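The form predicted on its own is given below as one chain in C-alpha cells.
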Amino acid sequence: MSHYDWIWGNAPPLLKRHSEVKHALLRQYLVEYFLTLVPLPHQERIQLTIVDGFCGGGLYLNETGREVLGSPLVILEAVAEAKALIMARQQRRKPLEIDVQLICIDESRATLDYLDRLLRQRGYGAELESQKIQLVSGAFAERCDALVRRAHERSPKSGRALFILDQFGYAAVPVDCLRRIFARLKRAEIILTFYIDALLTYLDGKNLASFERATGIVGSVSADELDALKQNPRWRVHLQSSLYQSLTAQCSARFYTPFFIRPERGRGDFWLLHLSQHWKARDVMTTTHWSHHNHFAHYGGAGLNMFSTGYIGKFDDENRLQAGFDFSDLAAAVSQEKMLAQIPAMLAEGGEGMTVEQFFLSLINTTPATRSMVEAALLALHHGGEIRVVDEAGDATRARVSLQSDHVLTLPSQRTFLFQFGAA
C-alpha cells in the first residue's frame, strides 16, 4: 500500500525533506557500491539485479516545490554516475559494461503506468524495450520468490542483487523474504525501511499475535511481557531493542546496521536497516551515514556498543527531546575516545590475542564507527604503548603506519601469539 498517488498531468506527490536525504543516501551507496566492486581496471564487466520493491512513480515534489527524483531514476543515475567515475579514476581504454537489470514493483498499476511514461520521457525507452527495466505489478511479499529466481538466474556463481525495500509500515516484508532471499544469493543486499513509531505507537498485548503473523518477527515479547513494560516510561527502549535484536537474529543476515531516519519535525522516526553477508558492504553503508549526519541517527551510543543508549527517538513518553547518535564531528570525537578505553578492555578479555581482521568482525555489528576509524583508534592505542600490534614475524615496527587485516592485537604484558606461526 502506498500513501502517494501519480496521475499523468497532475503535479507529483510531495516528498518530506527526510525521505529526500533517503534518496540522496542510497544514490551516494549505489555509487560507492559500484568503485567497491570495480577496483582494477582489467575487470571488464559486472552483472548485478536490482530489486526496487516499493518504486513508486518515479518523480515528486519536495517541501520547497522542486521536482526531485523517485529510486528508480535515483538508480539509473547513480548506475551512470558510477560508470563514469570509474571511467576517469582508473584512466581506462577499454570500456567497462554495468549489466544492471532494474525491476520495478509496485501494487499499483496507474503508478507503473506512470513510471513507464516518465522513464520513456526521460530517454529510457530502449531498456523498458529490452527488459533491462521491468515494470512489475504485485504485492513484494507475492513476488519475492519469483525476484530471487531471476537474480540466481543472472548471476548463478556470484549471486550478486541488491533489494531496495521501501514499505510504508512494516508489514510489507515479511522476515520469511529476507531469509530466502540470502539463503539463495550468497552475496545479497537489502536496504530495508521499517517504520518503527507506527509499530510502538499502537503494538499491545491484543494486536501482538497479528504482527506476528504480519511480519514473522516472533519471540521478542510476550503480550503479558508487553503490557508490563509499558507500565515503565522507558518501555520504548526495552521493546525496541528487543524488536531489532529477533529481527536481525530471524533474517539470516551475517551483517546488519540500524540507523534512524529522522524526521525534521514531530515524531516518525524509522529504521533504515542495511542487511548484507560481507562486512565491506556494512562498511560502504556506514561511511556513507556519516556524510548524511544531518538526517540520520545511530541506534544506540559511540564507541564499540550500539545497545549502550537504546532508542533513539525524536521524543521520548514524556515528550522530551532525547540524546543520540547523530553521525556529527562531536559525534566522531566521541566514538573515538570511548573506543580508545574500550579496546584494551576487549583485548583483555580476548585472551591470547587476536586478528585485526577477527576483532573487526567480532564488534562490527554494534558499532557505528567505520573500519578505518577503528584501525585510527588501534595504531593510536600501538603509539601510545597502550596495546601492541605485530605482524606475522612479531615485529612491532612494522604496525606503525598501517595495519593489515593478519596483525595482531595483545595487550603489552602478554606473550604475542601466532595463530598461523606459533609464538614469537
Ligand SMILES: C[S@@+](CC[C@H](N)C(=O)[O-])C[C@H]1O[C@@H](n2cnc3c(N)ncnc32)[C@H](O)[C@@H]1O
Second form
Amino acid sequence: MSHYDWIWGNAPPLLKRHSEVKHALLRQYLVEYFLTLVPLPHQERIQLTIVDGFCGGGLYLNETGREVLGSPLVILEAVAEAKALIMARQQRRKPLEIDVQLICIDESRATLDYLDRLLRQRGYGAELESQKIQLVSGAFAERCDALVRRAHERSPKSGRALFILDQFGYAAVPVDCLRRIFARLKRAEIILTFYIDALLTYLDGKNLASFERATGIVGSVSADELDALKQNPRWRVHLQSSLYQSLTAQCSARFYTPFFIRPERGRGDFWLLHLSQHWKARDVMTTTHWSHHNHFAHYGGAGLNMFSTGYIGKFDDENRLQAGFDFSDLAAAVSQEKMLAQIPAMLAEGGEGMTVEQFFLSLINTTPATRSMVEAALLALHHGGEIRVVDEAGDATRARVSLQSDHVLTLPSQRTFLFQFGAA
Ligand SMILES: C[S@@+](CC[C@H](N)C(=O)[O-])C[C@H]1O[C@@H](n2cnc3c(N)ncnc32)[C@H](O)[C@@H]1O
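Moving on from the form predicted on its own, please list the structure of the form predicted together with this ligand.
First the chain shown before, then all remaining chains and molecules of the complex.
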C-alpha cells in the first residue's frame, strides 16, 4: 500500500513536515553512528550493510514546494558527510574506507525505476553498476531472510547492519523479522516506523486475532479486555502502553527508544522505534533526539521510570511538560531535577551496591536521559552527600570529577538509617 507515486517526468510526491523531520533525524543519527564507530585515526576501514526496507523513489516536494531528498539519498549523503567529518576532525593522513552496501527495497517496480534514474542523474551510476547500491523489488518481509544472510556474509564477525524500516502503517514488518535480524546480526540496529494512531483506531475485539497473526505482536490484550477498555476515556493511553510493551518485549532487542513523532496538526502520531543490542547505540539515538527537541516527544514523565506515569493522548500546549515530554532545555532541567529525587530512593530500594554501569543498564530503557545526563545527576548527588560513589578500594574521593563504569553506588550510612527509620 502506498500513498506516494513516483513517475519520471512528473512532479515528485509531497512530503509532510513531520516526515522531513524524520529524515533530518535519520541523517544526523547516521552521521553520529559513523563518528562513534570510528573514534580513532588508526582505523582504516569499516564495513557494513544498510537496508532501506521501504525506500520509495528518493525525491519529494516539501510543504513549501522545495525539492527534498528521500531516505536512500539521505543515507548516501550522511555516509559522505560522516566521512568528511571524520577526516577533518581526526586530521587524518591515513585514508578511511567506509564500505557500505546500501540495499533499497520497494514493492513497487515503478518506484524503483524512478529511484534508479534519480540515482544515476545524481552521480551514483558507478555505485549502481558495482552493486554498492542495490535496488530490490518485493515486499520487505519476504526479502528479510535473504537480506539478513547478505548482511551477515559481508560482516560475519562484527554482525554490523542497519535496517531502516519506514513502513507505511504497522503490519508490514512482522515481529518475527525483527527477531531474525537480531538472532543473526549481533550489532544490528533497526529504526522502525510504526503508525500507532492508525492501529489504535483500527483495532477492536473482532480483528485483534488477525492483527496478532499478521504482526506476531501477541498478548497485549484479550478481545474482551479490548472492548471493555474502549469504554474507558483513557483507552488510547492504556492500549498504546501495552502494545509498546509487547512489541519491545517480543522483538528481542535489548535496548530501545520509545520516541514518538507528532504531526503538527490532528491525529497521526507514530512511533519511531530504535532497536539495538548495545547501550551505546541507544545512547547515540537518545542524544540525537535531544538535538531535535522541537519535533520529538515521548509520552511519559521526565527522569526515570518514564512509563510509570503512562502515555498520554495529546499534548496540551499550555501545559506541555505535564502532558508529555519534549526534548527542550526545560525538559533537560526537569529530568535532572527528577533524577536527583529518584536516584537515592532507587538505591534505597535495592540498587545500593550496583556499579555505575549496572545502574545505568538497569534503567536505560525507561529514561529519556542520556548516559552523560544520568552520570551528571549521580555526580551532583555524590557532591551533595545524598549518595556515595566509591572506587573498587572503597575510596569516595576518586569519583569527585568523573565517574567510571566500575565505581560503586552506595547510600551514606545516615541516609540509610533515615530510610530505615522512615519505613519503621
Ligand atoms: C513512505 S514511502 C517511502 C519512504 C522512504 N523511506 C523515504 O523516507 O523517503 C513507502 C514506500 O514503501 C513501499 N512499500 C509499501 N509496502 C511495502 C512492503 N511491504 N515492502 C516494501 N516496500 C513497500 C511503497 O511502495 C512506498 O514507495
